[in-house]
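A single chain comes next, written as structure tokens; it is the form predicted on its own.
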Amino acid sequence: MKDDPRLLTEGEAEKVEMASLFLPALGRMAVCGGTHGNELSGVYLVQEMERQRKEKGDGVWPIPVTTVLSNPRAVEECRRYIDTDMNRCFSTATLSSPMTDSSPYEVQHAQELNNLLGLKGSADAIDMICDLHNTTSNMGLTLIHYSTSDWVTMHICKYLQTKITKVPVRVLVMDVPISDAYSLESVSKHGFSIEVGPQPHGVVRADIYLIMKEAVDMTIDWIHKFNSGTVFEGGDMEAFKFIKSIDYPRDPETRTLTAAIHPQLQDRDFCLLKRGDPLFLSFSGETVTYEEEGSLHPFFINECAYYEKGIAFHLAKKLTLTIPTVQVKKD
């Protein structure tokens, strides 16, 4: 028996060495906001973090953190965007895009922004970045990202997971190859996107704000605890895979919407769809149920920025993940 059970022996020692994976340290993270300019709590978080460093300095925050207003146009005129969608701008075929005079305006300014956090794809990207969202659905606090093999990623969600209580904590995988990722995170080596909900567009709420910034404010802590030393034990951790989305019932020949969502389902984002569930409601007087062999998941349920994207909600498949005992490489 060992006299402190607190010590391992070094067999047990050379065990825990061996189901740790070593990861490089994480120099650099960003926080971005108002890449869509009118949902306001990342614009006024990233301006709050801004103040704070004029305040306070640099060493304001245990590792150093860049703060980028991702859309100013946007922002200064409170909306989405200008000429396109910013957070579809970042595959690297848009990236790589020749520029003219009549590029969209969020095209342009994406290359900027992957000069400056990017280049995407290449060892000089910046390690992190967490993108600021805002939802009119009822998703609570959402950790959107591109891979189930990106231990760093995995470990801080599941970090919040467990540290965030005043709000459901889902992480939500895309899984494509990041190639093909065309949102602002997937410049960087690692990242996420944070999105709480539900807030109307034009709009911020105290209640959503602190929910965003107490993510900000862990996954900092996270970064900080990692390249110190601390030991982030694996295990398995729940998350959702995006499967399809799923438009609203249209006129054929208008294509005008003929439902709006069911009031049984409005607001019930990540409930199981079981086959017979209510989705929509005509406007005659109608139920339209489900009707998919799997039992699956919604979630952006009625957003309002997805109208125009032909979208009444996305489906999602409940996974359990297991991830790997992670630590910081020493040099």
The other form holds:
2 protein chains.
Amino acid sequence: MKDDPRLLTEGEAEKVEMASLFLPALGRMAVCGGTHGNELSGVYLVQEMERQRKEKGDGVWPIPVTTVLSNPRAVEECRRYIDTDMNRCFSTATLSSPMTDSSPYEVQHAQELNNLLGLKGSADAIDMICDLHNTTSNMGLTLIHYSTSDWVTMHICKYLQTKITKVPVRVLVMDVPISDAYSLESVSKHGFSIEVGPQPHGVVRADIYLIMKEAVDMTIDWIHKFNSGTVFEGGDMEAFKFIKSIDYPRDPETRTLTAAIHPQLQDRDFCLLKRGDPLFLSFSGETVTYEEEGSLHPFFINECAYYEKGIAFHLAKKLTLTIPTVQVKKD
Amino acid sequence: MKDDPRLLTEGEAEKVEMASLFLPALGRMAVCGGTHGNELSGVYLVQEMERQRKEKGDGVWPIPVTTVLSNPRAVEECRRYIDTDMNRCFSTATLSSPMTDSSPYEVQHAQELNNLLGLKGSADAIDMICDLHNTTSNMGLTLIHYSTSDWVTMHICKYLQTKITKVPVRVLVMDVPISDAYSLESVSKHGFSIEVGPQPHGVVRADIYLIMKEAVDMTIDWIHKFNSGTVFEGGDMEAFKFIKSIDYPRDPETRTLTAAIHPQLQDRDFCLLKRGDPLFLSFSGETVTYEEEGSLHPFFINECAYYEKGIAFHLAKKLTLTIPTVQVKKD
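Starting from the form predicted on its own, produce the coordinates for the form predicted in complex with a further copy of the same chain.
In what comes next, the whole complex appears, and the chain from above leads the way.
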């Protein structure tokens, strides 16, 4: 990475010209917390950023930043949601569904956020959303987004992988069409959700808060450098692609869990799962093992909010992505 | 500890006779889970015990055991409580308060549990309640009860301290009059609550479940041995006594937290806190230190359910208790 492409020699400049993608400067960014009201690192980080702006003015950050407490009623009650999971309400279909008095609070509020930050899929949509989440899973810092070909987002992920060394930084790609993508960051042109864990919901841990803060600071840093003309070199980067979900063993009649995540799998998010590895330990002491052929990587292992969704963990495949060199398009 | 006092030599028997307290055999024991509906180890352990009884009959345990899912509506909704914290509803005053249609669900249900397991303070009260709890604090296995002179309970605590080696086992004494004691186990003649952590509320971890199961198994084991005539020798044991609670730093107007537990204090429950030690790290980066004179031991550090109670952690004093040798009184 070179800080000022205007200082390149002629030969170097040609090389950059050849390989570089010239992309528009990024305008405004939104930092959203409390999309799930009991994921507290994001709630307190957004409140702290709002306090800083009040104290020091808009110039506190080198780029324009909007801060949003996404689900204020759920934050107030320290619950994930009031009527329905808001981070499933941002598909194009749900955002354009007709509203009635009996529409779930979160669907109504998702449409308001789309008016504020979107409209999703339009030229008016905000350039970047960072949506802040916590998980009870031992996922370190995980950056989740929807496309392997959004080079701005991929470059920011790569930048965070390079800059943040205290915890593992993984990139997770869902790879679904953006219109079907149902989470808040799909409203913006670029963007990702930031998952940091392990942290119990309803609790804020300083170590987890500081990792989240560093991720937001480094994202702002990247955008500022990019807009200022820094060339970000391409190359290979590691990412994970969502494959499928696995549920807990359950009683066939009552649907209650009959087993917990096995102690040998607990806290080992993104390990390589091989045939015969233990998955679950039943409450009466029997081990359930992984019996599939392909080796995959489990993540969101024992996430609190996924019990009701029928998910004990997700499985992902590891990918190596090649991304191009990017720099800002000059006017 | 000798398994059969009838096998002692004459001289030994005299020594035991001199020092021993002869106490009545213990009858029925209750194992209660789900007093807080989102503390899942106890919920799943009670359900597993009920499954075992169904499969193998009452003889599955060597003593009579009643299993209770204490707050079924809160368990159903995976919430701590519906209207009010049920584990604050078992004082003599609350148990005898008149019921109306608008009485909180938990107060009504506490009175039903008192009818089932009490009456509190009466000769009919059940001999022993183990009430199962989880905490987001790193408290290992902590046994909480109300009196330093309930020798049966103290002996069981000492037995668990000896037998369970995978995690630290601490004994915490609240030392309040039993009529004021507001938690479920105060209904029984003896008893304690079992706290195991760290575990996020709404999550079950196999490692935490197994520790709780071992504590219940060892309690049943002690009662069976005691009833069978085993002499349990007295001596010194370590315990902690509750002194006071400390709240988070909060915004004076909004009452919202302005700081989290400091990373150097987080997860260090029962450490020795000295003047100048860090307590909190504010969201803007300032450290708040411990400025009191006396050295005390913090516990329930960053417990999720205590945010709303205004408690960042409790402080305790370490005690050495001397307990007498006990054995069962023969009919």
